[in-house]
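Here's a solo chain for you in structure tokens, the form predicted on its own.
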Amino acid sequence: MTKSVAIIGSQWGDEGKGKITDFLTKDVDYVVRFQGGNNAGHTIWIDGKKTVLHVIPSGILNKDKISVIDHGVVFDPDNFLKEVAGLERAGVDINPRNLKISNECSVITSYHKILDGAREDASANKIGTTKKGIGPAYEDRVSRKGLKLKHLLNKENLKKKLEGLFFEKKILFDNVYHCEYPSIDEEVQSLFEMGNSIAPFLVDTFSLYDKDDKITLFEGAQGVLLDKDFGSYPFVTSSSTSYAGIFSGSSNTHNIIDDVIGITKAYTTRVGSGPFPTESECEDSVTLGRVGHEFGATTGRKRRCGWLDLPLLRYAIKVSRFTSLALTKVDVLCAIDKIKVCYAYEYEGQIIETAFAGIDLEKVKPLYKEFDSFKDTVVNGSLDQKLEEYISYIEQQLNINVSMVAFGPDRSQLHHRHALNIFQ
């Protein structure tokens, strides 16, 4: 019987999804990325060695498993080839047997990246885009002008399609943003050459992993609060980062995911602009950022830090049908003397426990419960008592189990509290 598990970020991304994906990969057959692009940054530590992945699934570090980049991903060929080269220099084996790419992935061109950067630089109200062309590529997909990876393999056809994609952008480049850009012929030649390098990896993913007795792990990028529909719009990404994105962005032909694990940092962080309720009252935000090394794996930007926000977590649990949570970076809280958790909001004259789509997070007042800090995480194979109290409070408030606790960056620094459905 086919089984599946999903790894979904429950906050604004950067929760440690790569670590959990990497750990679970040993027990699955396929690891599938279903949305986003190389704006993601999944950092994995194994035996003290750091690996940062962007578009390639975190399962690639387990060479006997099959990693899949499915059709919901927007794909930058140049970035991909550089990422492969960097991983191979680090001793990671990447080949068409252990990495498959959907030929239906939308292509990020140079024009998308130029437009993305020009818009952000010219805007008085910056969203905080990574300037990697993600949004413009999704725009062209929706407006039916975009390229698919399969289009890069026929040069004549590629030029015709690229001319249609470029027509409006040229007007913007010349008359609005006044920026330089490659000619059509230059872009066609570049994309065609890269397409031929990528061709051995391209497959029809629809029929790839629809087989009995296989376990598929769906690896999300970013987090629920950055979902284009459910997130803190307009400060969101351009894809479906939640549970729903699995079904639109992958070739999953099943109607249920056995386990949906919400990856949750023991505090909250956010990169870029947008409302952040628990940031302003977090006196220890500098300490959290320093001890937690809170810098974006893709952009290097400093992450904003705040206390754990349960109203937003309750919302994320509802949106993505989480079956359990994985709590990460609990070791960072050892550096804090008094830990706070936001359990509810004051909002428009009422006390509310669960956030909702469209709530004005600029107007909420967080209500806090305070905990004494724990100065250790795992003692003789068991969680520190004060840490266990912290986790138990989260479970009781959210009515969901914390199945895993990560207490350090390495693959080995993971404590299991509850078994997952797929392994029972």
Contents of the next structure:
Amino acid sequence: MTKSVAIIGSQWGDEGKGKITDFLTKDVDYVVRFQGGNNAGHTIWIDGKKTVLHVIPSGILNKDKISVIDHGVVFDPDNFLKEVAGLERAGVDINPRNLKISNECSVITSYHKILDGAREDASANKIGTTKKGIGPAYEDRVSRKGLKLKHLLNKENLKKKLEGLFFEKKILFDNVYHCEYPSIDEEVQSLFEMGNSIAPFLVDTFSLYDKDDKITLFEGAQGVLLDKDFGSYPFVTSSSTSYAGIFSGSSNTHNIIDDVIGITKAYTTRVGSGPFPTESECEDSVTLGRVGHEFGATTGRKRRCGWLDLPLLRYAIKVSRFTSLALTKVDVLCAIDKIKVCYAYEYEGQIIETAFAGIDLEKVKPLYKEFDSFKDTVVNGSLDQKLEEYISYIEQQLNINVSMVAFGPDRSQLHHRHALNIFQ
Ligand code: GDP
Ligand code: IMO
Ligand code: MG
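Switch over from the form predicted on its own to the form predicted in complex with guanosine-5'-diphosphate (GDP), please.
Starting with the chain above, the whole complex follows.
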């Protein structure tokens, strides 16, 4: 029987997806990225050693498992080769047996990165993107001008396609943004050479997955609130970050997904612009940021911090069909005296328990319940009593189990509360 588990961020990203993916990899066969690109930064700590992954799946530290970058991902060849080189220097074994890349992934070229950066710099209403070319690459995919990885292998064909992709961008670069860019010939040469280095990893993922007795983990990037359709538009990324994205972004979808785990930070953070209801009244945001080391794993930007937001979580659970939550970073709350949880909003004269797509998050007033802090997390394998009460409140309010509790960054700092369906 094939089985599968999805790791999906339930907030605005950086919830600890990398840690949970790495932990579960020992129990699965494939770890599959299905959307996003190297805008992601997934951190794993093992015995004091830190690894940050961007486009390479967080299964890669388990060398006997197969990590897959599937066709829904936008792929920057230059960044990928640098990521591989960095991991190899750190002693990670990466080869075409343990890493497979779909030849149908869309390519992020230099032109996409330049356009992303130029637009951000010129915009009066900045989204605060990672400037990795994610949005422009997805635009070209949807408008049918984009390059796929398989196109990098034939130089003549590559040049023709790149000219098509560049035609309108050149006008923007020369006349609107006034920026520098590589010539078509330079870009063709560079993409062709990088394509040759990547070629050994390229596969047709539709024929890759073995259907019998295999378990797949789908590793989401970003989070539901950054989903291009369900998120806080326009302050979102350009992919389907929720459950739905798995079905269009991967070719390994034989069954329903047995576990959809919503990875949830015990408070809320956000990088980049956009509304954030529980940020403004969070008198402890500086402490959360300092103790939680809340700096972006990709851009190094300071993450904005606020309290846990249950109306948004109820919405994320609905949108992404979570079967359980993994609650992370509970240890950070030990540094706070009075912990607040937003249980509902006041909005247009009404009490709102579940956020919804059209709600104006700038106009909601969060209502809070206060908790006494817990000074410890896990003692002799059991959760501290006050922490247990905090988690039970969240479970009861959201009507969902918390299957795992992370109480520190290390792989070993994970407490299990409820068994996952893939193990039953
Ligand atoms: P991701 O993008 O969802 O994989 O998350 P990031 O790696 O961007 O950010 C999560 C940060 O929190 C990383 O620095 C992790 O090492 C760290 N982290 C994960 N879980 C825990 C936890 O339970 N406690 C603490 N203190 N840090 C954690
Ligand atoms: P992981 O997988 C947090 C945010 C950016 C910006 C918006 C659009 O590590 O959780 P983009 O470059 O995607 O066009 O930027 O999305 N963003 C993330 N925020 N974690 C991430 O990934 C993010 N990836 C993109 O900050 O607000
Ligand atoms: Mg991250």
